[in-house]
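What follows is one chain in structure tokens, specifically the form predicted on its own.
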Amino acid sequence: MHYTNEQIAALVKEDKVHRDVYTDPEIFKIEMDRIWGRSWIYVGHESQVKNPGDYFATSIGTQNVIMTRHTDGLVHVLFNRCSHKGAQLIGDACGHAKQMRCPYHGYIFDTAGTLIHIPQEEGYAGSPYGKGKDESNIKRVARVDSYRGLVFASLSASGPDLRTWLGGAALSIDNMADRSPQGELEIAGGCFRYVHDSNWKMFVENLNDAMHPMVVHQSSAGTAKRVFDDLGMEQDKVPFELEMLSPFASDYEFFEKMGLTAWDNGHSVTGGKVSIHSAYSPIPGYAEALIDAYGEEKTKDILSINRHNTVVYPSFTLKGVITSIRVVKPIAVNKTVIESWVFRQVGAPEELFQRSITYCNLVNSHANLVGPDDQEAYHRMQYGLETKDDNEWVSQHRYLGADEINEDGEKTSTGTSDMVFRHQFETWKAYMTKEEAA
């Protein structure tokens, strides 16, 4: 069906949303245009294009793009299509090339997207296509900016600048970068890339959902917690893998106390001073390296922040303590690719990086413990909502009316509230009912 703005707005109530927001292909198409086509979207990290000629092929919503480092040292984000016949220029995920050559007719572009060679160029004499003509270059994404090395792009030429748009979520990025003694992160190695047969919003919402861990992760983390408790009572050294897994099975009171915070543009976070990561064993030499770099007071401030999952709406989530991110790639209304990347903290002990790798192996891998629990939940929600019974609405009633809002518009609530979901859909509706670019 063709949705009017009024019909889209009617899908979101104060305390519930219509199931079509997860199941209707037409709604998905509008999201790709009005949310993913207007917001700042995470593209990659500067370390993935460290040297001139490096490239990284990725996507913004359903649009294929290439992040490149040009000879001028600048990072560019280009649409991944030849300006001639539209063939995809880069087929592999990453690499290095001084130039980009179209695999169809051999037209050559530099890494800033400028057309520099046309076979049999005389055939274009007198035409508007050719070298030195802007419309013949690879089109660049409208806006590109970075924050602490994380590169964002927007398909829209208008809207707030990146730092303003990030708001309170910037603190999570700052803390993640500051955990390096040099204030610098780098992507190391590849990523876990796996497909969920569910709508992209289910993953994004789940990251701040504190009502599911003790249920969904009962068999995996619950078992780990029992082993953890047994070893603790025997005063044996507890393996770090158990330190990672057992907090997922904490009780409602623990998650309640973690709290929730939400900022403009749909961003939100679980936890602050306390989270499931706040009781990890110290790594020898790490605190000392931070103190040498920052001094004792700032080091204490850095390590005192234990945010759980920060959602940078709509495209990625981050965990500062284990310096990793998960990137959301919508494919269809019921298909989403999730990429899990790990950063190395430059100047920190190698054991810290290995701990982050271990965490992602145990939790974010589709072939391990915690992640498959969530995937099963998403699968059941997606197919449950496609059942056309008389109940067309998805509840968001928990702690309705109990949110606290300060003068800056920051919202806070108890940890198991539905506040963040209501907040995300306020943002969703604002994007979706504004026809012209923000």
Given for the second form:
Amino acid sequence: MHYTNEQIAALVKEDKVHRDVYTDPEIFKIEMDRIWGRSWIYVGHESQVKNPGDYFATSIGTQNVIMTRHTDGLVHVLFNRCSHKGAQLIGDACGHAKQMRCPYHGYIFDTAGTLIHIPQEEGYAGSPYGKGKDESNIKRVARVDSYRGLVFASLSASGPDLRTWLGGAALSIDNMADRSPQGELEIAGGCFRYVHDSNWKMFVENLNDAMHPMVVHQSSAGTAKRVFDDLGMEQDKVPFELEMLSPFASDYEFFEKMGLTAWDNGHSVTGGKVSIHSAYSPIPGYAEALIDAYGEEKTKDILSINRHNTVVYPSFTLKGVITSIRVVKPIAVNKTVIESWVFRQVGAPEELFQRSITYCNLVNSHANLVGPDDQEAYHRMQYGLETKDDNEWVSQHRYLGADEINEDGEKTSTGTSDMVFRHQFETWKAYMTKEEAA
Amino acid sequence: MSAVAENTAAMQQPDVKDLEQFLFHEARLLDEARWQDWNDLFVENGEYWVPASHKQPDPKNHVSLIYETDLLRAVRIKRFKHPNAFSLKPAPRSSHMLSNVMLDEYDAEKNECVVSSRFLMLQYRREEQDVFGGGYTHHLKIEDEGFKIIKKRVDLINCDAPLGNILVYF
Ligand code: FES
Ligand SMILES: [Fe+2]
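Show the same protein again, this time as the form predicted together with the partner chain rather than the form predicted on its own.
Full assembly next; the chain just shown is listed first.
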């Protein structure tokens, strides 16, 4: 169907959303234009294009783009489409090129997208096409900016600047970067691309869903603890793997206490000072390296922040303690790829990076002991919502009316509230019902 | 690589036929979901590794689809039977086929060998079937009673592709 703004608005109530927001392909198309086409979207990290000529091919919603480092040192984000007849310009995931040559008719562009050569150019004489004419250059996305090395782009020329738009979520990025003694992150150790047969919003919501771990992850976290006891391993030498898996089975009270905080533009976080990552053993030499760089006081501040999952709506989530991010790639209304990337904290002991790698293997890989059970929950929800019975609505009633605004102007609630979901859909509705990009 | 050790009659370069039989037996244990029997094929703290990138040099500095020694294998195996392991209900099934078995290295002193093979594995769960394929590298200990796995490396040809759930061992 064709949706009017009134019809879209009617899909989101104060305490529930209509099931079509997860299942209707038409809604998905509108989301790509109005949310993914307007918001700031995470593109990549500056360390992926360290040197002039480096490129990284990725996507913004369903649009294919290339992030490049040009000879001027600037990072550019270009549409991955030749200006001639539309062939995809870059065909591999990443690499290095002084110039980008289209594999079809051999047009050559520099890494800022400017056309520098057309074979037999005289054929274009008298046309608006050719070197030095803007129509022949690769189109750039409307806006590009970065924060602590994380590169964002917006397909819309207007809207808040990146820093303003991030609001309180910026602290999560700061804390992740500050965990490097040099304040510098570097993408390393590869990535997972995990295909989910469910709508992108299910993953984004689940990251702050504190009512699911004790149910969904009982079989992995509970089992890990029992196996450790059965194997008779030394109790004072708990391996990383166990420290990571066990807290997933923490009780309701634990998750309740982590709390939820939300900011404008759909961002939110679970946990602040405590999270499922709080009780990890210290890594030898790490605190010392931070103290050398920042002094005692600031080091204490940095390590006292223990945010669990931060959602930077709509395009990625991050874990500061693990220094890893999960990037949301919507493919279709019922298909989403979740990419997991790990950062090395430059200047920190390698063991810290290796711990993050282990965490990602255990929790984010396609073959791990945690993620497939989340995926099963999304699958069941997608499948359940395709059943068009009389119950058209998805509940978001939990702790309705109990949200608070704290002294910093942040929206807060107890950890198991549906506050974050209501908040995300408020943002969703605002993006979706604005006719013109604003 | 060494020649056959002559003075230790019991310990000599293994016959490819015997290696094959061992690998077929291992595959059967996996297909019959006899996870504990399969786990018993490993030496203590034996490694099971499925890299997430082509020619990945090590499991420590790069993510892996699976990297497990005793603890994590025991957790996964126990989880197969857990009543609330929702992604394993209904239980996945598999069919492992392997061929091209070759003895790549033999160390007479340590009584160890490295065997390579190619495999195809079908995974089936709830109306969906996936095909995986690639190479196995088995690092084996040769004992009187037979072989034990020191390390098993599984190189999927599509290890770095977007993939859905992987629910069973390769
Ligand atoms: S499509 Fe690129 S040169 Fe023709
Ligand atoms: Fe989960």
